[in-house]
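The data below hold one chain only, encoded as structure tokens and taken in the form predicted alone.
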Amino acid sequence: MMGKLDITALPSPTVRPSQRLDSVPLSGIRKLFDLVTPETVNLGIGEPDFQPPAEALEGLSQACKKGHNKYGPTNGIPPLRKAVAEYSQRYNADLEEGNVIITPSGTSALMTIMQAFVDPGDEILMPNPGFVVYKPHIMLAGGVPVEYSLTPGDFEPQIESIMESIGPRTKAIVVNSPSNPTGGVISAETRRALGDIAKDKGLMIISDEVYDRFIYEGEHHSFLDQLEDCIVVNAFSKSMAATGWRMGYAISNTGAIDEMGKMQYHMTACPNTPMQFGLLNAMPTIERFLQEMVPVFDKRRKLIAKRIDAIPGFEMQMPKGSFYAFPSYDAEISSGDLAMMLVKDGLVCTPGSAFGSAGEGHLRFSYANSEENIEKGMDILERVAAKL
């Protein structure tokens, strides 16, 4: 009698991972969540610890109750493409509802992105430090992502690292602004160059600006003037903390729109049409339920920035958007054993080496936390740094 078959036994000789997704890590956000117990100050997602606006939650409840549970246009269901434009018409008064495409997140967005423009060997330039995604979607396209430096301090993308990237496979830089991990806003004058690099270069510009309404200090620069040449992402996940919903869209040129819908329809067909109802639905009170969040946020940002530089070793500049705080510390310690340390006392955060060669000497924090869970957790750094 034959005996029971394994079929967890890994590796398998017939199903197996691709070589180009065999090239890329784990996400390093993602690796330490496993450790983490109901006890755990989880100071290492960038989750808003609010509740969407309750429009939002009975605009799904009764689009689920109207029967609006069935496949959807590929680029989104028109009333939240138009409502989205007029959103953003505060940085382009001539946004219409083909400039918009709904996505399954703003992440799909940039994965859309990349399959839908990116050719095998094109070098597209990436910041460094930089959200985890950019790479490894870049590198799932085929293409090769080349590394720019950020100024240190208040990290801003360095001009001049950047143009002595630009080489003759170059297709298109992204930026991030306000920054994850780090927490940069770009300035006027810096905005202003990258555009006209793009110009000069015949560069596309992928312009990542999902916390664009999480600005503490100065304004938010945005590339939504610029569409002839630039993909601009965003996502419902911070604006609404709506994170588990998985909600985001991008913002072009008609062509380069309808460009990403075709892609999209072969990676997902539609965005999920109810979640899309319940959004529409609060869209009209988004302002007034930033007016109550971001506060609340800047509040926490002034706590954990306090509390981080009176630790010993650790520093850092106050962080201008997002809600993420990026000290650095000059222990002889790398990120990632300094988070599992910290990890095994009873605090979460995210080691520097995540998100580039350049975040190595740093840590994430989340903010979008609790004061009282930004309180218990810099009590836990401060005792581990203590012990360094």
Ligand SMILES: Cc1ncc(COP(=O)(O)O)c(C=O)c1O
Given for the second form:
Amino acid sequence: MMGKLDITALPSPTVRPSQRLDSVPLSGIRKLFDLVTPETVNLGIGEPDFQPPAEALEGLSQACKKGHNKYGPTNGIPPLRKAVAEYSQRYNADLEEGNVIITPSGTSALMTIMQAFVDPGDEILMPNPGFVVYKPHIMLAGGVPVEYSLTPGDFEPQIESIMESIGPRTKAIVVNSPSNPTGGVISAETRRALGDIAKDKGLMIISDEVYDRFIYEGEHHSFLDQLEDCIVVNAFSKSMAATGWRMGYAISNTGAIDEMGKMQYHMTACPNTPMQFGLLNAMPTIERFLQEMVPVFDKRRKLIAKRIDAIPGFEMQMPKGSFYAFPSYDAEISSGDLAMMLVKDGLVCTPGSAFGSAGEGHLRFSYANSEENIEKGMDILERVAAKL
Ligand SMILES: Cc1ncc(COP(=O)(O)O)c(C=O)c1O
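Having displayed the form predicted alone, please output the structure of the form predicted together with the ligand.
Complete assembly follows, chain above in first position.
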């Protein structure tokens, strides 16, 4: 008889990760979050402090009661796909239901794209600094992440850096505007240049537009009008303040959507059925919801920018979109150590290094939080900065 096994001992010699998974580091910010207490001001997390629209909550509840609790179509329920196509026609009037796949989150849309379109050894260009999942998702598909730089200050993709990085194995370019973590928004000129590169070099663009409605200056330049070369990722997480619902979508040509559907079937069979009915019920009122939420964020953006500007050694261009401030600081301390100092004083933010090597020397603050918390957080930042 064997003795009682210790199931808390890690790592197990038998239940061990694939080399693929082993090659991907765990998020570097977990240590920080371990130090959070209920009193900590949390400007670390990227989610709206609003609740989803009442119509979404009511639609979800009704869907469950009416029996919409079963498997649904792999690419999402047709009326929601159609509603998303119509909602997105602001960028391309030809969009139809067949151009849309509903996914269980923006993250899963990105993962499905990488699994569906990247072969081992394919090089995928991605921004540095950039959203934390791009690199691991590329690597988990066997691809090779190749980072491109952003322009200083306004954080636009640097076209020369992209051109220099393109080689015979390049398959795709990941673009993210408005950006997490920088708050940068691409100009019409950059949008055009990227579209031309895709055409000239035969590359695919994976455009992450989850913050497309969070624009405070200028306008959003979508890739939805070039769907022969592009897949656009979006999510209800931010636009419906429903991060916990895990619902997103991707839009592309119908061929690409079919391929994604094939992969999505094997990953999850279908997106969550009652959630889709909930969102469907809120689609007719989404504009009203956004008109309430986005101006509140704009006010907070101005507040946090004013507070950061007044701190000696901190510098930032006004973010134009998303809901993050990404200031640089002038001190001999890593962003990880500085974030750790801040959390000990009661403020959580995200070290810039979590978003890539070019994020070092920056901190990311989410301003999707109350003005009161932003003021408290900035008081702490001011105090800690004075000690540097
Ligand atoms: C740029 C960007 N893309 C995608 C996502 C993923 O969104 P979701 O919560 O729907 O997975 C996020 C979430 O923070 C994000 O910031």
